[in-house]
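Listed next as structure tokens is one chain, alone, in the form predicted alone.
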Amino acid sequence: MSFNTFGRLFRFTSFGESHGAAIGCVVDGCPPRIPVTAEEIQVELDKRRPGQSRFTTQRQEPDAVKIMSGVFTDEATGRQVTTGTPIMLLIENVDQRSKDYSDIKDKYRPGHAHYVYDVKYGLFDYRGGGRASARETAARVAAGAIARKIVPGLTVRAALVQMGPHKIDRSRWDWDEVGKNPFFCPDPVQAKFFETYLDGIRKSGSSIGAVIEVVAEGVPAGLGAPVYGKLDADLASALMGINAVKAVEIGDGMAVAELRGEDNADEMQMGNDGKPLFLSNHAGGILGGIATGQPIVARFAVKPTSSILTPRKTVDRYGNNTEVVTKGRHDPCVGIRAVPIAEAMVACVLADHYLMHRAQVDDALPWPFAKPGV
């Protein structure tokens, strides 16, 4: 199986599989004399930990990372530091339940990867769904918690905004709200509704999709290239590669359709401090594929959890109809978690384009520039 490394300059390979010994990653492409510490990481790999509420898979796994490699005792200020070479993040599992997937081993789950993994590599590690399942975005929390550290002034953030048919009024958003409930809900009012709605799926057996919003505050205009490099397509790429995401837009998204061009067009003036000021930022903060140094605005669709209680039809690996019931531990809205995966994956994207810009272009240029002759 290829194609388990995501980036270019900042990189990291993940391995491991759902029910295996251990998760992890190995980073590579981080800049030397960094500080890092197991326990920095551990604060965002706590955030996607499952298990701390009904309204998750009930798995019991502490998450609890250790750094193998690619750091040392900074002598000068006495603090854990990367050394450039290659990070190596362990994650060990130690509440896997295999046999609750015994039952449907031979049997495709509707909506779930098992059948193409099976067709396409001949065998499938149905132990949680191996690979395929979202155990493994706890390397990507890891990875990303060290990108987060590369961007100077970069702050990254997502909340849950929509569950089912059910929206957030943005009026009552508050970032503070996002670590006070269970849904990563901005929406303190929503936040409560979604408690009773969500135990209603939950009880029935069933399972309900949700959309995530990603905002990235602080990124450096000029960050991603023209053509091939364009950040929004790698934002949207890292966004769609998240398990169970089907759908991702960047600012306006789907909505610039039904805009006019006056009322898409982001108006610009000089601010107080020399620099452009939008005056709105229907482009998610970038154009062209570059960052302009607005905030970057993204969001996605996360579709309901395939593994339910309610029975369906399908076939099993070897061409009999049948019908499958999922039991066991599974999250009745997997969007939840996706949260802090979000943030991770868009940090690893900013991180990674900011280490080429860096490399190609002069951060100095004097803008705004001097008028020929003048």
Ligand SMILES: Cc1cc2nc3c(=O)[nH]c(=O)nc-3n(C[C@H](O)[C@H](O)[C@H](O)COP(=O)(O)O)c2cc1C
Second form
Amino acid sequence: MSFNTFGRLFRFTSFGESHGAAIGCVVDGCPPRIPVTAEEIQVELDKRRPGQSRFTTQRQEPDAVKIMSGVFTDEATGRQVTTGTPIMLLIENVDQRSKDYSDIKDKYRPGHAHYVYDVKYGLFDYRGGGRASARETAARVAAGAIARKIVPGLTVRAALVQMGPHKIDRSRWDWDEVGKNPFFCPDPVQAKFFETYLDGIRKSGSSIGAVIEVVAEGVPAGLGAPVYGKLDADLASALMGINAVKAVEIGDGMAVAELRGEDNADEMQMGNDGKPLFLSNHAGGILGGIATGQPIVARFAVKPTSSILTPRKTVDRYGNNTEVVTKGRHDPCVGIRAVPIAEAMVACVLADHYLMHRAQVDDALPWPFAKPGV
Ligand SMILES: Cc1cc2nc3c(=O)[nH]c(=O)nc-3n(C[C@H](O)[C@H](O)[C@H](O)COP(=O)(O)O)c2cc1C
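Having seen the form predicted alone, I'd like the form predicted together with the named molecule now, please.
Shown next: the complete complex, the earlier chain at its head.
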């Protein structure tokens, strides 16, 4: 089962499955002398960690990360830094409960990956979904914690902006609220409502979808690439590659279909700092595959968890009609824990593009250009 490596210059290869001994990744291509500690990576992993509230799976994984290679103490500063060699990040699995899955090991869960893995590879590690489990995304979050440090001045933040049909009120958006409720929701009023709403969904043995918005600030104008290396295409691919994601949009996304040209194109004026000032950001910070210097805004939809207590019609791997009910421990809204995963994937894409940019072009082009002959 190939395709375990992400990125071009900033690359990571993840390994492990839901109920195996450990998961993790090897980050390759990280520049040397970047300060990094296990504690900093742990901060990001703790945001994604299961079992932190009644609104996520009750699997109790500490997700404690160990840096196994690729770091050394910088004598000049006394800090631990990257050496430029492969960085192996290891997270042991400690709370596997594989017997939860033995009753349904031959039945395909509608909406899950079991059938397609079986049809393609002839086997599926049914214990917690094996390699198709979102447990693998802990490796992405760990790699993302390193990626965040590569682009100077970069901030990547994400928030849950819709659960089921219920959207947040954007006039109440407060980034400080995101860390204060179990939903990563920037609207404190809607976060309160989500408690009752998701309790109802959970207690009825069901699940629900969500929309997440990611905003990257401090992305320098010029980062990105044209044609087959477009930054928006890479971001869309990275976000779509997260488990259960079914749609991605950049900037105004699907809503541009309803706009006229004069409403959609972001007008420009010279700002006081000698840089252009965009009067709006319908483009989501990217034109022609290259960053404009405005915040990069992406949004994506996550489907409702397929593992539910409501019986569903299905077939088994021997070709018989049957029914399946998924017990075990599951997230009633997988969109919640997708928030830190999305931040990590966006950070990895931006780190990769930063290194490609540095490899190809002169970083200090004197814009605005002097007019010839003046
Ligand atoms: C954070 C997170 C947690 C998830 N937990 C579950 C889960 O508990 N049960 C489940 O059926 N799917 C869960 N999923 C989704 C499955 O991993 C995913 O639907 C499955 O692998 C099929 O792939 P696809 O939905 O991308 O097509 C989770 C996804 C994310 C992002």
